[in-house]
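First, one chain by itself: the form predicted on its own, in structure tokens.
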Amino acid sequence: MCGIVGYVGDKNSVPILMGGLKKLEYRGYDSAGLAVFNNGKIEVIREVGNLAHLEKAVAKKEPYGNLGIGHTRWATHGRPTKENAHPHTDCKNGISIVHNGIIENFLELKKNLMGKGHIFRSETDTEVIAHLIEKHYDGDLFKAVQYAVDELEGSFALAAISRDFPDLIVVARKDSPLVIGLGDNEYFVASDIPAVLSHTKNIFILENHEMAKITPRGVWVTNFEGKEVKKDILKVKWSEEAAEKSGYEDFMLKEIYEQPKAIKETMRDKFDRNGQMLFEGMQLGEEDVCKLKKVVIIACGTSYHAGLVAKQAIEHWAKIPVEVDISSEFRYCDPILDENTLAIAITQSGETADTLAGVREAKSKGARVIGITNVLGSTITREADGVVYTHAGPEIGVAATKTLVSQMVALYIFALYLARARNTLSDKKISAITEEIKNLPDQVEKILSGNGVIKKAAKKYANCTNFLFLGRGIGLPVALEGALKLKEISYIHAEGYAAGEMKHGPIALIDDGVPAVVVATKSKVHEKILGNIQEVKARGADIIAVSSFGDTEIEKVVDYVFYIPETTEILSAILAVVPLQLFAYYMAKTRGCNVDQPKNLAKSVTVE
């Protein structure tokens, strides 16, 4: 996810690029570059980090010119190193493009390429999409254009300019976002509505595969077939800050909405086009696999859930025993590893430093290591011997949500690879849950479509002072989980636990005071779960579950219920988790309480 601006008419076009680039570096902060059209040529200046290094380097340069696009980039193919950062040139520095989005066939695209001369002077994807335009060009940047896209797959929406016309920009868009602002003979391109709002509120938004040609004398939109499209103007009601969470009040609701995407996004790059696993570069092979005798899993807070979950789909399908530990408690206790072992570290960020600290412990002890991360070239990625991404997106918000489905879709094809590796399923039945795995996105909109109960349960339970969170089998993290989330944005004391242990302590703590917050979904341990709800209600809990659709017998014994859809009993884990995310931002919010930036929390615990 990396955020993209582009500026053609009267004005000098640095300073509206870089007025757009800040409004869009909550979607990339990993490096940023322009490229202006000055004096007959594009004159092109990249920086690694954030904007701030960008500044200065074009307040020492001070370009000039009357059309220019920008980038600030989130780092997906390639490391964050001023090589990679776009924009991006062809091998005769004429055509430059920007580009957000993944490019899932660049590896094929570069080698033909190469093989015809042409010369790449990056490891990312995007830059194919320059040498591609130049194959074609012929003097008509549009069409060049055209028929690059036309050989690309994969998800992408850019913007080209040429040296050859110092009043044209062309974009095009497939999978990802791209608005065009209409100003006064001036017009502007931006990944999203902040970047424009303060030049102009009236929009054209470009659709899936359609581009346009921009001058200053106006905008003329086809589809990739040629065929013109006539767009109907938007105009923008919202302020510069309210469009800048896209209309959401928070950035933590929007990234909970953001979920379906987030899912898909992580999938794209797992599946090959005969819908095999696909883990390039983890550096582990089947028989690799095949001698492991051990899993264990490092990781902190949501993603050690994560982890909670991942261990009983590795269990459950590929028949491998697997330990779960807390990162900062794990090299403390002296872990029995060695070469059959295999040790998965857990790290939004990346940057983890007690999850780091337990990487290099596994090393030192033989293990393999692998990293799941949502960051290109963090310390994980240099420190595992293999990786598998996330392709979240930058998650504002500290309190973690749809960097935690990521790691969830991620880890469940994780484990099915090994099932297949280990021969421990059927083809039939990896293919079964890979299309449940492949129905969750669409799961998730139809959960968040209807989120009216929570809403009533959160504004009648926001006064409360504690609650617990129970669960069974794969509702048991899901449920630790609902408890952070509720703890860490609304400041309520709230305890996750194994339902069957209430007998053995907790139950102690039930009034009517306390209401309880029960994972049910369809699974085998059902029975059980609904007898847990009996012993807690029959002491006068208020009782909220979290219930399949159909399962309308829990509505006589519970207060509110949160319906999901029914999936694999594995897989309900990430649909659970969704409406207690909501569930804990409405009871915060009631209560008034910052949601995005909780008292004494950090996004990314780099320090012990």
Ligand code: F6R
Second form
Amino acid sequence: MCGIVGYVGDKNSVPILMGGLKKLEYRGYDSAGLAVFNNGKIEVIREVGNLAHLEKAVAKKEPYGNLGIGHTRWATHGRPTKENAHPHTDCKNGISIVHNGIIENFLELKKNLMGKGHIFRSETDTEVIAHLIEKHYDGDLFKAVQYAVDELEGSFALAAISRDFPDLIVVARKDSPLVIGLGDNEYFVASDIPAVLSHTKNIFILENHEMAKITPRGVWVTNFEGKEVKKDILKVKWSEEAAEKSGYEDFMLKEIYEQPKAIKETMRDKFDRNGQMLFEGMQLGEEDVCKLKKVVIIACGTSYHAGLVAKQAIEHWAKIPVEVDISSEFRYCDPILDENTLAIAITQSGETADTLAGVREAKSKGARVIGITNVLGSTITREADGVVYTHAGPEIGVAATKTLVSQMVALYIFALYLARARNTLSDKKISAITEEIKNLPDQVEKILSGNGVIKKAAKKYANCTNFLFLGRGIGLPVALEGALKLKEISYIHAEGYAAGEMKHGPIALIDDGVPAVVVATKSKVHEKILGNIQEVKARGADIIAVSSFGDTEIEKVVDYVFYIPETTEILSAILAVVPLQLFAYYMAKTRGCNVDQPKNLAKSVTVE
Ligand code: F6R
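Please supply the corresponding structure for the form predicted in complex with fructose -6-phosphate (the preceding block corresponds to the form predicted on its own).
In what comes next, the whole complex appears, and the chain from above leads the way.
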């Protein structure tokens, strides 16, 4: 996830662009840059690191111009270097562009453009857009952008300027956000409303497949086919602070609601055009997969729960034995590994000290290590033999939400990849599961839109001091995660437990009115879990069940039901966890807790 800004008007664009980038820094901050039109030339300044580095360079060079674009980067293709930082330019430095999104067919386009003599200077997918515009440019920037976007596959919000036009920005959008702020003879472009809010509260939201020509005289919007689109002005009422969270009260809630997008973005680079699983950065070919005798997963906290889900997917679909270890234990328990072991280290930050130590331990014993991470350039990307990225975008809330579902979806697809290589599932079965995976974003959307009952239950139980979270099979990691979320943001003691194990001890904790959250979605152990519900109910517990749509019988037995859409049993974990995130969130809010920065916790734990 990156942030883009633009300005055209009668003021110096530089402070406006820098101010906008500051507001967008939450979207990524491994490098930043701007391009400003000045005296018939475009001056480009780019720096690696957060905005402070660009600020220093700008203070030194003092660029000036009434037209400019800017970018803050969160690397997806290509390391965080100066060459890969935006804006990118064409061969003649006549066209500059900034881009947020991922161009999926960039390799093919790049090859083609290089064949026509275009010289590339970065490793990014974005640079192809500058060259494509150059290829189509015959004096009409708008048309050139229109032809260029026609060739692009993937997601993009982009802004382009040309040294031939001192007062023109052309923007286009598909699957990445873009807004235009409307001022008096001046216009602002940004990925997000907060970046323009100190200048104007009147906004055009560009929709998918729309593009615009922006000059100080006005904004002209069309679709990609060139048909004019009349836009309504959105009058923003949010304060600047609320706007940074897109109107949500907290980053955590915003991130919970971003989960359909995070899943979609994570899936995007893991299937090729024919729908076949693709893991390019992983350095593990089909031959290596066939030799595997065992998989060891290492992770901490929420990422460990993603590992528990992955175990079931890999064992069930690819028939490889999987061991899941807590990273801080793994390195001290003399694990048995060899060159036929695949170690998967799951860490959204890529910086967790215990997990990195586990990676070193696994490598020292000859295992091949794959890192699953959300942060390009993080330490794990350098230490693991191969990397699989989730594309959830930066997660600001300390409690992991959208990074978890992204890890799960990446691991599901990876498990299918292993199954195909080992021939343990038929093509038909793989296609059917793939279809179900592709339905997940819409299904999560459905859960998010029906949160009324979750709020009600949170209100009722907010003052309880003890909670039980129970699950069996694929419901167990979900129960563990539900308990962890509740503990960390609402400071309520919550015990996550295997439902069948209750009778061996923890059932003694149950008293009248102790709430038990039970994951009771459709599964092969459904009848068993109904039995467990009866056991705890008989001892006075209140029951909140997470169940599959259509299971109306359960309503007769329990106090509250959080319904989720039906899917393949193993995939149900990704859906069942969502109502429990919302439940923890509303519990914490009702108790007046700071959900984004819970006490004693940190977003990346870089100490042992
Ligand atoms: C819980 C949470 C933590 C992390 C854990 C591992 O909401 O965020 O439990 O999951 O610290 O972090 P990563 O995935 O960065 O290794």
